[in-house]
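One chain comes next, on its own, written out as structure tokens in the form predicted on its own.
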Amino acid sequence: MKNQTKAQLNQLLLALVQHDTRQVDDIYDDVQTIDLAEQIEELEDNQLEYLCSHIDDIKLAEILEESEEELQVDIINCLDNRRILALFNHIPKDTIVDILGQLPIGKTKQLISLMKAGEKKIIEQLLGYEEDTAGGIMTTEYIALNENLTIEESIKKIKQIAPKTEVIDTIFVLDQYKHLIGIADLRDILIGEDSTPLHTIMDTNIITVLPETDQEEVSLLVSKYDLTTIPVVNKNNSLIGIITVDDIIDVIVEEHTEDLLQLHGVHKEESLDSSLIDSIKMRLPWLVVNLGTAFLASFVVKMFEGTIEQIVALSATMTIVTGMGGNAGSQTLSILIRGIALGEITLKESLPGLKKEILVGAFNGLVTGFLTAVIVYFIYGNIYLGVIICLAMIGNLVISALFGYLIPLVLKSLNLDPAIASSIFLTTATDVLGFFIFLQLANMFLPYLL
């Protein structure tokens, strides 16, 4: 598929270069234009530009809607003012802001200015929101229709503006003083008598958020509810907006992949294609924390360093306990942060499912203890060191199940993201904490060891 991608990339650029408009509509119907998007950004330069000075509008703002953030910017560099406005009268108003948040100030400034009044309001307003909120993923081109008007006059509105939305299978029904009081499906509207009310046939149950909403709990209410839209309004009750279910879409990915990088340290900006020095900034810190962090493992093991010494087969067991309780309390993490992240549990409802994961832990330990002791018991023939490494394995999956648990929790309590980080502090935690429960037990049983 990519490599047939890219040939039809060659010979739409041929196309162009041959001014066979035809040929040019043929190749670029036949291509999704995501995927034209993608090969793009393999382009010269010089191939980019002329690309971009040779297609036409339509087709041109369908791609720069699609591509990556890096060639947007790209695009809009190949292109002066006049072009660059021709395209944003194609491309959602919501689209438009996220390209202006990625040029620089001067440019961005020097674009809004050359707007016209409405559109300049609409794009100003867009741009005062912050971008991980319902008022910074929101578009304004929506159908809004007045409670009052008939079905047959609904739809010749529909007709009219209908050309100029994103989002026409959904209708905001308002009132007098513009507040949203229901939403009518369009196929109500086609099947219902010219001469109802749409007042009559509107649902009045509906589900709205502040534009300061953080969009990954605006993305929990269009999951639970099934919505292809939601509304976003101020705060009396006045339709400023709304969010598509593809805007979620976005959303959902954006946040599984920032929980993903930061569970291990690593930002939310970076990418594979970041440079060295943008590299090293953003893992470093991260590196420093865990590299203190290591240091406190090596101190308690440290004060064990008698009880080492004469019985050499606890440095080749210690690891196996710390190791496992690691592994366990990744387990209880994921499981937490998912479950935040879905809004299934708070640190005040957090009691029942701690138990559960604390006898979860303790059970599996317990198994997993045993399995190693008989290990052990085999390869150094001392049963007490069996039992030493199977209470030590049952003490620290408790311990990684609680820390597991717990510090999720804590940071969303003090208003973190429960990602940032947290594998290094339940690491922590396991190889501290396990190191010490499996020393000091052997310290405990010194004389049944020698």
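Positions refer to the first chain, counted from 1. For clarity, a rigid core is taken as the largest C-alpha set superposing within 1.5 Å between two forms. Bear in mind the structure is a predicted one, so any value in this text is a computation, not a measurement. Compared with the form predicted together with a further copy of the same chain:
In this overlay on the rigid core, Leu402 has a C-alpha that sits less than 2 Å away from its partner position between the two forms.
Ala429 is not among the residues whose C-alpha shifts by 2 Å or more between the two forms once the rigid core is aligned; its shift stays under 2 Å.
Once you line up the core between the two forms, the Cα of Val289 ends up 2 Å or more from where it was.
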Second form
Protein chains: 2
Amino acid sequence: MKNQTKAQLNQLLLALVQHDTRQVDDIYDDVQTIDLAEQIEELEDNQLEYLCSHIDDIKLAEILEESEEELQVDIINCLDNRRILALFNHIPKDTIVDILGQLPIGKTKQLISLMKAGEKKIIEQLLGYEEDTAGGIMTTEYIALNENLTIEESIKKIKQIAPKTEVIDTIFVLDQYKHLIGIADLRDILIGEDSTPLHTIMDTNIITVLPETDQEEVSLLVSKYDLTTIPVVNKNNSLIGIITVDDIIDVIVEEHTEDLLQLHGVHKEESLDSSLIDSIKMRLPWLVVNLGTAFLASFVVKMFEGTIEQIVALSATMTIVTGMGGNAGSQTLSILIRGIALGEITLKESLPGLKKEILVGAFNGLVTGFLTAVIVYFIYGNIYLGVIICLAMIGNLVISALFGYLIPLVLKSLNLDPAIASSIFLTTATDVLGFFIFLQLANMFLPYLL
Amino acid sequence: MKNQTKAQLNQLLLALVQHDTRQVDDIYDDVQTIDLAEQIEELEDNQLEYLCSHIDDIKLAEILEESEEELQVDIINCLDNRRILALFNHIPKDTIVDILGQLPIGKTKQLISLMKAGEKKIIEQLLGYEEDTAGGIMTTEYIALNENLTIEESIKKIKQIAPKTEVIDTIFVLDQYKHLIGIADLRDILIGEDSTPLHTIMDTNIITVLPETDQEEVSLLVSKYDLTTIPVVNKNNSLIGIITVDDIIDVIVEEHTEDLLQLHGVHKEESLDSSLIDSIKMRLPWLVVNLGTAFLASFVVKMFEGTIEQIVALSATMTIVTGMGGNAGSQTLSILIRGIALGEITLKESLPGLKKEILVGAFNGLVTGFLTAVIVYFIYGNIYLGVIICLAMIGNLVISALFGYLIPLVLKSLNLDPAIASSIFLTTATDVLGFFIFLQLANMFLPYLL
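Switching forms now, from the form predicted on its own to the form predicted together with a further copy of the same chain, please provide the structure.
Shown next: the complete complex, the earlier chain at its head.
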């Protein structure tokens, strides 16, 4: 597939050199633009410049739209302002805003100042919203019609607007004050009677979001209610944009990636493509923090060096207690992080769930602790060491349940990402307290262990 | 919101008791069906029965469609076969198949035997596909038209079929042998000239999947190419179904949840709602496996008890090496699992990335190892202990990079979920080898440490 697209890109360049427009069209129609964009990333600077200056506006606009951020900047740098604005005519407003966001501020201002008044206003408004809010991902290409239009008039309008809109199957219905009062399904419009007014076939029970709504919350609504588009309204209920499902999919993938990476102390921007230097820069700080917590645990062990000196078996067995605590806590942690991401739980409603987790921890601690005790007894021949390890295991698994459950909820209630640094807090708790409980018990029962 | 819907459900029941159809309609129009379904879950059995027997087919079909699996079964159990089949007329085929999949086999067979021949064939075919493949999530409610229809004829057909279809903005174009040869955008059809044949405005460059394609692969295609629907064709390129974007969102959320949970040894079916017993059943087996690996690490420490007995400081410092290895390895692991989930890497293309990870591990090991050495020197006043811990840290972070990188890739190449049990393999490696390297080095340099 990749090699095929690469060959097609070469053919495309050749056809451009030969000014064979028909051949260019044929090749272009045969590839997916996003695959083409991926191959264009590999071009030399002068090849990219040649491509940009010789391919027509519509094709280059499509390529620009489907490109990764880096290539978008490279393409923009190949073009003069007049051409950039010409391309923007073929690109949805939300993508234009994304592109402008990557350019130097001076360049962005320059481009905006050259736009027509109406477009300028929309773009400036969109640029004002935070990147990860509904306003930051919405677009303004939609069909909104007055409630009093008849079906016949509506269809006429739809035909006019349709080519310039991202969504066609949902028509937004406005009253005379431009308030959003309903949505009409294109199916119902197509089969409706010519003279029926639009408001009689619209659905008034609609889900909307405000521009400041967090994008994760928007994605939960779309996912829960199986929406293909969600309208964004201001406080007066005036329609100011829509969010399409393809952008929602991007949000979901992005948020999930962040959860998984941040949970394990990886910067959310890191990926397989990150350079060696970037990977080190992004991971080392977290490891240094971890080192601090590892020393905390180490100090706890050091406190009991006298005890360990007398019963060296403790040093081999203590790691079982802390290892199990970390693992059991990760189980709770991941259940919670998913629950929070899916909007299923908040700190306020957390008490019954916490009780359950603690019971799970206590029971699993009892079972694994008992197993450990039996094995330890066979190895070291000391029943008391077994009893101590079993008690420590129960204690540490209860602790792991408590921290695994509360850490993400507390982070969330502080408006932080529940995944971020969760596992560092958790393992600190289970290591420090796990070593402490076990070695303290050993210390108390020292005469029986000798 | 919840309380409001609860009140509305009570009003709805009251209106049903009073046979006030108009009031029933008004209340029903005012709620989102999925919110209503959530509240219906809380009803007593006799209330549910009353609701089912008194509400009309279309509404009950919608409720059934939006319900969680458990409620779907409860609703079906309230109805006789005739009524169930009546409801099925208003439900997409993919949802019918999902519902049938939860019923006892006898009941499913009975219902299928009562269906009309055409429907029976489709349902039996859909039931034949694995749940997590394209065939298992596709539906048969789409609009497919012959390439030679004119725009005028097409619009006429679309109006006829539209009310029964899930997707309307994409029209699938077939040749005379029913092969899928293109897709037409409803926008282009609406603005096309009456006499134009459909094939002249269709896009022939389409992305299709086979019914056996894994659902995760389908979701990657939808996400990459920003599709709102993807056609499923058989080996002869005949269209047999379509997958809609709302089902794709469900797949993405499901797969991400699985990744996060399985990575930490939680069964993919577990959630915050799981009962105490279920949670224990699902987590305990994994903890027992973990216990086995914890003992492995413990045995390694036991091997060196003689050394630890002479230098008890080793027992407090050895956990720093293993803890850091586990954390650094988790970083690599999560980057890899995301990369694999996003289709960015395979075992074959893994070598350059592996080199980078090992370099990151070595460098981060050097920095954190050096820091540790300095601190350990200040605490224990022994420079050799510091040197040993620094070397062990470098070694263990290289090991963690190696295992964190290769474990998910090897699992994936064995056709297993790359997340499953990844962290257990990883921590086993970093604990066992981390303890071994550090204590072995300590053993070798014993005279300098005393």
